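First, one chain by itself: the form predicted alone, in structure tokens.
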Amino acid sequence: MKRTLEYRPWRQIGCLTVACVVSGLIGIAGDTATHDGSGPQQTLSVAEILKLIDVDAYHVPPLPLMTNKNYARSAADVEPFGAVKPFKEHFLAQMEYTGPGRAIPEPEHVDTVKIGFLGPIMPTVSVATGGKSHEENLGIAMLRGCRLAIEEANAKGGYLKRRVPFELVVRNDNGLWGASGNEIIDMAYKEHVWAILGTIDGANTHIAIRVALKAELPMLTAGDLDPTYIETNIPWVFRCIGDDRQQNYILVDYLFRKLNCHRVAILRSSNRYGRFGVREIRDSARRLGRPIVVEMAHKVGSRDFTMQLDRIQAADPDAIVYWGDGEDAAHALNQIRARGMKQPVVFCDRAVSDEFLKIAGPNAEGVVCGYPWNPDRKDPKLDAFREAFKKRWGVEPDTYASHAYDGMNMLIWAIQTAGLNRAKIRDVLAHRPDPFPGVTGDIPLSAALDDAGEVFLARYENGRWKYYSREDMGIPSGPVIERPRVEREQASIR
């Protein structure tokens, strides 16, 4: 039986409102699939929820709907509230789309299928970005992994349904919210693409989603690493690749429950993305008893961090934590060693690159940082992707074209699929029942469409990146969560 429900389009009220009314409304959600956190694990083929989704503008298909344990894998030793019962714990009931979306039909003429693609590509200023815009590289490796996805899509035949190409939509990100948020309109209304992929930017992506809601457009992320990102809880927003609450977790336990450490100290860059970057280390730190003994920002592009350094080195830490551009972390990384410092410094995974290892020099050796996957991985797609990219880029793919290669093909896998309507391209691709074999690794979407996937240490040794998981370093974990903490706290009532 079909059930019926009025739709109410979404109004654009804020971050923090859009995210608590969002995740309000999982209490009027249909039938829910309860698993572990690692991905869903639902009964349903995609054959089946394909039926269900072929539904008039007038009622809501009876899709099951995931719940996770926790959240980002996260410890009960370091989950916010630990100590109080919350009124409501977000992120873990998937949220329904309730739309009349699905009703739409098929074009009936299309030369292309066109997907949006929206990254920092080429060289702005602007007070976002803190002065002269500082991430290209990054985007231009993400649009290089897109057009791989796109031209190996056609050579195969295209969009199938209809014989005809697929295209790519390429827009420039700024930095400016505004105009971020134009450029979604643009690909959404006149350019009248099927999906986006984009972007890095922690700021400008939160603008672009929130324009994605109210177009009911499926927009996906391979490089925004902000945890806030999916705390939106916007049923048509993804993210195909590990956040830094992840890499926080991870980190944390190698700080505290590995190395012992008792005196951590933060050195980051002062924009949003090391502002959120070190959220969870800082908050969890306080909630195992060993606070944060100094954090101190920097402007992206410094390169004299005395300052700093001073008042780190004047807390004796015991290890120190860095989060920022790799460019700016090599520099900080010689000035503490150039002190004789010598405690332990652990990265955010943009460490992990060219730049920082030529800057660094000596000083890389024995450094640690987050990573979202294992590129050491044995896998024949992963080879087949890096030999592929570098005859069409002479380059080596690093993170962010691998992560967008993946994301380009899971837009493409959904396409192919559901057909052209944007509802259940968003329905394949939140609903399917086994995670996306892509190239960095199996990609399962938690509860709020987000990679739940194992996130890695990086450590450089002898003249290379190696790459390890938790049990490789034997690194402990906190108390696992068995059920969420409000399910707990009625079942010790009753």
The other form holds:
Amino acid sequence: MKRTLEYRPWRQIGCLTVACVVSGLIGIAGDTATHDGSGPQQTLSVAEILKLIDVDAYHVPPLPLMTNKNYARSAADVEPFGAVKPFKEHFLAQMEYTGPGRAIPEPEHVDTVKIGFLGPIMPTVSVATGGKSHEENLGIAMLRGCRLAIEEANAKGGYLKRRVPFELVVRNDNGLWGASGNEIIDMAYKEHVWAILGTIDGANTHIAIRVALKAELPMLTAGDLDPTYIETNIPWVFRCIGDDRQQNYILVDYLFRKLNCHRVAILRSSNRYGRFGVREIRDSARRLGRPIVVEMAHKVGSRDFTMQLDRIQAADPDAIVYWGDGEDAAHALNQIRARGMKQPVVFCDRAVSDEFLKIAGPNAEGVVCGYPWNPDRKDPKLDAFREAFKKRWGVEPDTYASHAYDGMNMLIWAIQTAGLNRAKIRDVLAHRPDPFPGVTGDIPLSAALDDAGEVFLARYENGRWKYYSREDMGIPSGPVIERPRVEREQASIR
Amino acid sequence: MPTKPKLLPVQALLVAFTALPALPLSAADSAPTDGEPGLPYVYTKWEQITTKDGLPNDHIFAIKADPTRDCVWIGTEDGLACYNKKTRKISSWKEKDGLPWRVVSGIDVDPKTGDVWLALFGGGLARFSAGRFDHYHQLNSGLVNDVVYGVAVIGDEVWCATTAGASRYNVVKDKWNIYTEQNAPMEEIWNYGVSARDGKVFLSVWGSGILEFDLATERWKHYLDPDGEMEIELYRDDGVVHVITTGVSYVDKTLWVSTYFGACRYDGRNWRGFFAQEGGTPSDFNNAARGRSAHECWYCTDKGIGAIVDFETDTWVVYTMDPDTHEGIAEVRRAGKILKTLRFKQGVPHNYVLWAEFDGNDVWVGTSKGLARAIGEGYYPRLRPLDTQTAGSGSRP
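Requested next: the structure of the form predicted together with its partner chain (the form predicted alone having been shown above).
Next comes the full complex, and the chain you just saw is listed first.
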């Protein structure tokens, strides 16, 4: 199985680039370099990877480390400090694990192969969100996707090397900050799980990955879209869903480059999800010379947005960005429209939910949201998953269920391939030569082990969500220079 | 709960001497030229200690020298150990011996009482005193979270860096304070390391840079990455190199900081960043920083030890292990150039280094595959011209 270097969905995006990709600077995103970061490109099959990672405790396998030439496909005109050549640019070269873990032998006896699940599944108090927890509907969807993947794997024989079943070790992450850390420790040292999937809340996930790093345990999120999750340089951390940075970029391009907005306002929740969710929109707007005219925050669960909307209305924006939970989004939208404000309002992906539609009613018509995948895609895998999910749970799978299903299947594949060794499970996930073929689409990982696949826009039209790529909607992008900033003659085109 | 320490003989502690014939030690080789600042001391004599010698586990998270007991405390992924330097015997404690939780991620010793304070990774905080473990956790004390990464004793206070804030325990008044985003300038509350000295407590906080707490004034000071961006380091010397910090060490009014993105130093007036691309440190992935003076700091990286031994001349000694021969390697580097490479029978036990501890002239190094003691016979700080270096230590490059 050879890596298909030609697989670069962002190349299609590049075709639409109005401000043309700077000629002569186009490199190959997703290239691999040799172990020391120099020399010719090298690709390895899974069999070759398995051979290389069969090392003692002291050697580091000479695996090719992926390098990217542009972090997160950022357009030059929205890169930070664009007029300055930075001293160093992070996340362009894949991190490696240099510890002794690959030499740990498989345990002689296992009854089940345990995989951890961390997610908000039971209501509780959350300091992180300032009160009652609010993400259980997302967490339960995620859990259902994971359970289905485990059940399907077990129906096919479980862990094939030993013919023992997979077991999902389920933990709730809502609660006081830090609870997720305790749960990861419990799973790492008491349950002896081989990998963990979780979670959604950015704060809880950050706490969890710090523990995963020390305990040397692969952790993959299918529901935390916080860009900083992956921006930690931890070689044990993966994500299989397009993050808020990517959603921000497509919304920025939609608002500023397609709709030509000049005065955009932001309304967001006051928690970490809202704070970090709009960060690239806020920064990009400023860098494009069209700074956000007003940014207002509200408490999670708010139902009265009068104060925030008074300020926003006074600023006379020509579009509004909302970032928060689906129910809050719907109430905010209704109050915006009740004021007679006709501006386009764009949302994060959490608005694409039944709760949002129920509350927003006719106001939902025409709403545009960022979205991490295209559920309208024609794919037999997706059809089969939908059917199986509906049969198992009696409901349609949402984005959290679908990505969790993909994420759990990635972990199962890695365990089946690498065996019962956490470091080797990490290795095959991190160095898999081709994108994982998920029901949400192919999942290519960047050098930072983030999902580098395409993101979409969802628009509610005539009673249903329709999903559009950049190409579909003719959304231009800024100039993406595929060359590290420190190597460019000029920092940016500004 | 009283526990009986289990004494284990240290078997086959190999002391390796560096007298390898290939060392380029001739005067012609090493003599400083005009204006050359001289060369640093290099540790070439190392002992390695592993489970074969009685350690409860080879994954070493923490080390603390205890001069009054003439021993060294060792925190591992599965137990606590104490190495008696006179007898070379190791005592160890696991959960069955009363240790409240298996993973010991930080250690400090109260110089007044001799109490040993243990940060337990997922198990809270423990005091080991007179053979008894007292256990402090979220449900019986003011400890803000049970995932404790670091502990530091200053005066009557024990400070804990936890994954959900910092806790401060006054052992005399039996009083706890908790510091989070509510009452401290923590943009995030994910504390990672703590260093306390000279009336100040420094916290390295994942997502919040470095926090300084002045015990006299009870005031906080905040050091963040000035560029504020996750994906770039705008200028090398503009401040903390990244908002995600992993360790801090305060000595001689100098702050040494480690991150997974590089490292840095602050003398109260100027910052200086250190990055692998400049040829000093072997890696930007730093698990910890351990300052020895204003001039010297040992950075514990995923590719060996990067010890800056003379800040003014940008002189480093990088200690690694040859994975093929298991020999120790020391490279003396200055301003990006390798001045000397020494090989010796054994050095660091593994290149994934998690902690270092100074013990007089010696240095203890904890890795994910064993513990090592670098023996500092004839140690001298900073640099010396060759003709004034102490003869016979086997440590001149």
